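Just one chain follows, in the form predicted on its own, and it is written as structure tokens.
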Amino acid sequence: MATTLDNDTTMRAVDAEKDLFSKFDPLIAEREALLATGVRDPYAIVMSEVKSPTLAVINGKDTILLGTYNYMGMTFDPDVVQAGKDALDNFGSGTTGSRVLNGTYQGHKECEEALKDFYGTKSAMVFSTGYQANLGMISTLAGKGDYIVLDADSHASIYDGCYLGNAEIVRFRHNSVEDLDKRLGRLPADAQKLVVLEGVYSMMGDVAPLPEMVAAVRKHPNCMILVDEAHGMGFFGPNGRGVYEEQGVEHEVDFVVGTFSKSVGTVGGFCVSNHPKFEVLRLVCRPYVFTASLPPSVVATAATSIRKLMHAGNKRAHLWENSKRLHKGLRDLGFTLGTESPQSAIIAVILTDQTQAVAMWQALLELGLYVNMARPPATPAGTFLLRCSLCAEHSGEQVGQILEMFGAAGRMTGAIPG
């Protein structure tokens, strides 16, 4: 028999003054104060229509997208879209099961084959998200009694993988080869160690000095190396494999983790490796075993996109042109950037005042440009970022418009001299 819940009499009363949400009160108050000034909620953007990899309708207005991580612009590629439609027709909308049960369809194996061909590796394992790829690989490889050595600026998914696996965590200063070497030297020689690096760091867009880091790691016993190429895949290296390929350390890296939600243009994650025992991970990796597998349409779009990225040299070259032009243009306008020179498709505009950062973000949105705004704790204390993510499909005209909008918004908000 259906019943109606009376919130006043039936449900348990909760003391609103102090409960599990109380720890968030300072953040709630800060957000409410910010919204009271009249600014839009930066984290409540709705795209009512997406016209292309670089253009969407936001608040009823055509808006250039400069914050999507859609580096290679594959989301509207006709072959990729058609592959997804065909898979929907032939295999349905979802698998409703884990990969180790009923969740492995033909498309999942084809996607892993595409990854092996792309990376030139013997093994590939597809996860349901890039976050889960790091969570699964790191927590499974290193457990109690082992050590994980990681860059202090590592992504949240890397840290969460450490916590799930219960290994000892050792941080080294961001991109410091000397500190990495020193900290490895302090660990027990007979202990197993996993060193986790990233090709491109997503906040500032800076690149790791992988050859020097790999050389430092190989001085020490019982070390394996995992490189996260989430922001490097598609863009770096002659085959688009990532920074580790561009910098020539392919044969020194044990595992490469990546995502489909950036250059590949869909959703999902993966790990590739040549380790002879790699396949056992399918039986022991909890975030892989206990998660529903990706829908057939998603793995079909991913496989098609990955194979097309093998032959995307012209796109990579155009993306580099866009990055160099935008970086120089923003510096010439007077903005402080995260790197001295363009190192990736990410360009971070640094501001030190939250009010100004929000005002700048909103001014850009009103002018027809969407960028990401980042704040502590995702950024260093006192640092606020407007993070730009370029796309190979941005035209030269759009890059010019972007610079004009940054100039206008900067002068309007006082972020640059008027």
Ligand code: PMP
Given for the second form:
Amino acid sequence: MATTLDNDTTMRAVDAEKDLFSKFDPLIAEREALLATGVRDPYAIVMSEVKSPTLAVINGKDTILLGTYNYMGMTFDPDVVQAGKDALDNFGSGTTGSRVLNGTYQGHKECEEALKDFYGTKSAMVFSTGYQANLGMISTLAGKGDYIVLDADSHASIYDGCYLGNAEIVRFRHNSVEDLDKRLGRLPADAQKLVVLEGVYSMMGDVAPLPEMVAAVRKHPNCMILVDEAHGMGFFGPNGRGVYEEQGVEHEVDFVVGTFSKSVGTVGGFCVSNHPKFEVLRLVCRPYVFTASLPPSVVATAATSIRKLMHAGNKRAHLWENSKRLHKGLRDLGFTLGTESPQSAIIAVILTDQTQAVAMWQALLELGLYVNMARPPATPAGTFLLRCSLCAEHSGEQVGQILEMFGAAGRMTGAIPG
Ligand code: PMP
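Could you drop in the structure for the form predicted together with this ligand? We only have the form predicted on its own so far.
Shown next: the complete complex, the earlier chain at its head.
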């Protein structure tokens, strides 16, 4: 029987026994059962104040942020913030449409110039998010009759880019050079192929063996390589370009996709390339053409941040120190981690029991530490992650406090021996 849920609002709100929402019933039930145990809803956290890249107020309490992807801590950089304010004053709050129709603002050009200088490439194209950059690049490059070869653990935006286009999708085992080679070998030699890799895989924080993968790809004809450096930009390589720079394969990669929502400290996405025909994509790439461009304040903050990241060697060194110390400290406490050694600024604590993972997450929050909870389907079945992402602005003292809180919460919930 249908019930009207709410008489005070203007839209229809009917809960039929069976409708388009029925497929979510198991998820709703699982969530309700979990919340009935008394845990706080991990997806209902509100930060009422953000004091710095590493500190926010949650439930009235100062809380160390360890789940932000704000790797380089640029969100409160005074030059970055000022650039945003100036752009708001001079260009207004938004572009109200796509660059293809409404035109390009000076700030979009400056942002693309900053990217070209940062990456040393001839072309750069800014998208409204990193998600859309992958969606647009992958679906536009590889169409009917082409092949996309991707790591099985690829980010959702890479998979969605594959589904938006009409290419054949071929997955290889996570970070397996042998499987990549084998699968490429089975494809028709004359077909065009796009191989999609990531520098850092964001769930476990592990890094791809790019030189070996690139060598495997180059054994096969008609392959182009796209590397998503969402989690590598700013931190890896002498110029902060990403894992592909650090591992010395810059001249083998055709496209780098990235985001402004991590090290750059705002929102947006991009692709850089040296391909001579790259600019044609502005006319044919639907997630670029059919959506509004980034607001002037966002591109101004991004351009300023990108230029500052070119000279951030000290911050990179400090971030590595933080990552090594947290990794060792958590291992010494007895936690199981996503990688044997620290490979990136992401450190994943692996738990196998959902109730314990949520209890641990909540205990950390009550102690004053915010980390990300990740669960299936984002993680493999039966794997629950308390995912930590470090920031170059975390002080040594904060890393010490983080370890103390993990120790206390782990003992409290039985995740580590008492
Ligand atoms: N690629 C990867 C590997 C990511 O982890 C993410 C976001 N977490 C994206 C792309 C999408 O970036 P954005 O947040 O800018 O949409």
